[in-house]
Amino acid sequence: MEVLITGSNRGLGLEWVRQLAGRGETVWAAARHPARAEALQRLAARYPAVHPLAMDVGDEASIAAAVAEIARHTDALDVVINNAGVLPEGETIANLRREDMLTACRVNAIGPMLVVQHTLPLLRRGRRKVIFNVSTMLASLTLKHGRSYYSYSASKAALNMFTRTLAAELRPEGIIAVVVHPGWVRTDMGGPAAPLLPHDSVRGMLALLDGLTLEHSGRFWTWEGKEHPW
């Protein structure tokens, strides 16, 4: 498989393209300052597969020219990994800024939907023909019950919105769109209390992105392949 994957240089993202390069995948590994990424750069050494990639996905001019790189070396994608993030800290009603919360949503729900919007040529192309978008159960109306993360939360919500519309769209091409719950996953956006490593976070989404099929399309799963409430 060819596959895309955007936040790569670390957390999910880079536990993402270590299983998938492991198993002999075509990684293209997007990442905003993709030289700065040790990690990356170590996996891209000893996978030649891996591919690392300047992409800012809250800046559309990024995302354009790194799409056309992709597109100079591969004419199709087979999935695309909708990984990369971000999530305002401490958030209460007295101190929400709106430059934070535009923030969550250019990069947590627009920028994933350009990314779809610049690859779907290539996605067109593929064999698989994925959208595999990284959401959260703080995303969940039904499950919503914190006080906190008013931005992560919303825009993540934008993001299950947008992904159920795409799927509808793109269901007659045979494309796939899901947004999908990783779980606590001990990153450094998860924290150290997080029950879940990413290794074990990654490995179960992996299962349920090698299972998908059209029935699954616009629907909200969970890392184990349950399905989540909305």
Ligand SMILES: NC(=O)c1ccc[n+]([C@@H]2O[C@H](COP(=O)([O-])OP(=O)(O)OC[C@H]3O[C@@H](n4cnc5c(N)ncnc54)[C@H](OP(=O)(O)O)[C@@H]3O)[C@@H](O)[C@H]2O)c1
Contents of the next structure:
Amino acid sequence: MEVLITGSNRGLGLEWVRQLAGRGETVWAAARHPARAEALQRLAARYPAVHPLAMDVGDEASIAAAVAEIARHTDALDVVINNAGVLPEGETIANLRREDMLTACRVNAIGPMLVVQHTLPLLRRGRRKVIFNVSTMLASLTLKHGRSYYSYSASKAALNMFTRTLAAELRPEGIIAVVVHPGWVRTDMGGPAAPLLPHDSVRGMLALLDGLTLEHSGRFWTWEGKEHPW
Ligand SMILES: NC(=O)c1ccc[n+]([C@@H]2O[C@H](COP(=O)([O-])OP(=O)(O)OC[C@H]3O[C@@H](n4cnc5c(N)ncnc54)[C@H](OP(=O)(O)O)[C@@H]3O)[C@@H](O)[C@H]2O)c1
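Given the form predicted on its own above, what does the protein look like in the form predicted in complex with the named molecule?
Shown next: the complete complex, the earlier chain at its head.
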């Protein structure tokens, strides 16, 4: 498989690269600053099929340049994993900042859609044809009772709706689009109290990815492959 993953320099993204490369997949490992991404560069040195490349998902010119670079080397992508994300901390209605709301939307919702738009010609020629958008349980309207994470929750809820719409439009072409909650995972974002390790979350998401068919498209899944409430 040829896989593009965003935000691959740390956290869940880096673990995705490790597990995909470990089983012999070709990985286009996008990161904002790949030259400075030491752990990613070590994986690239170990696995020749790991290709670090620069992509800021908040910047469309950067997305276009990265996809053009991929297209110079391959004419097809099997899977696009929109993993990059940001979480503005400590928000209340009193201190909510316009810039944080916009950044969350730009990175968590709009960026993934632009990545899909730019990679679509490559995805159409792929064998698997999967768009795997990493969401969160905090985006669930049904489960949302907490008072925190305004920008993050709302931007990921937008990603959920974008993905559902996308799945409907691309279904006739056999392209699968899903949103997935990776669990509460011990990364910089998840923090040290998170019960799940990146290795186990990605192992679960990889099993889900491997089993995806058009039947699963347009739906919200957990890292364990169970349906998540919207
Ligand atoms: N950890 C959890 O418990 C949890 C739970 C639910 C959902 N998620 C979701 O899982 C995904 C991965 O989270 P994580 O826990 O691995 O978070 P993380 O450790 O904070 O890593 C976030 C990644 O996103 C990248 N990123 C941020 N802004 C970017 C931009 N503008 N362009 C490109 N890359 C950008 C970061 O790159 P830099 O190093 O350059 O900042 C980093 O690689 C996110 O979408 C997150 O919302 C995580």
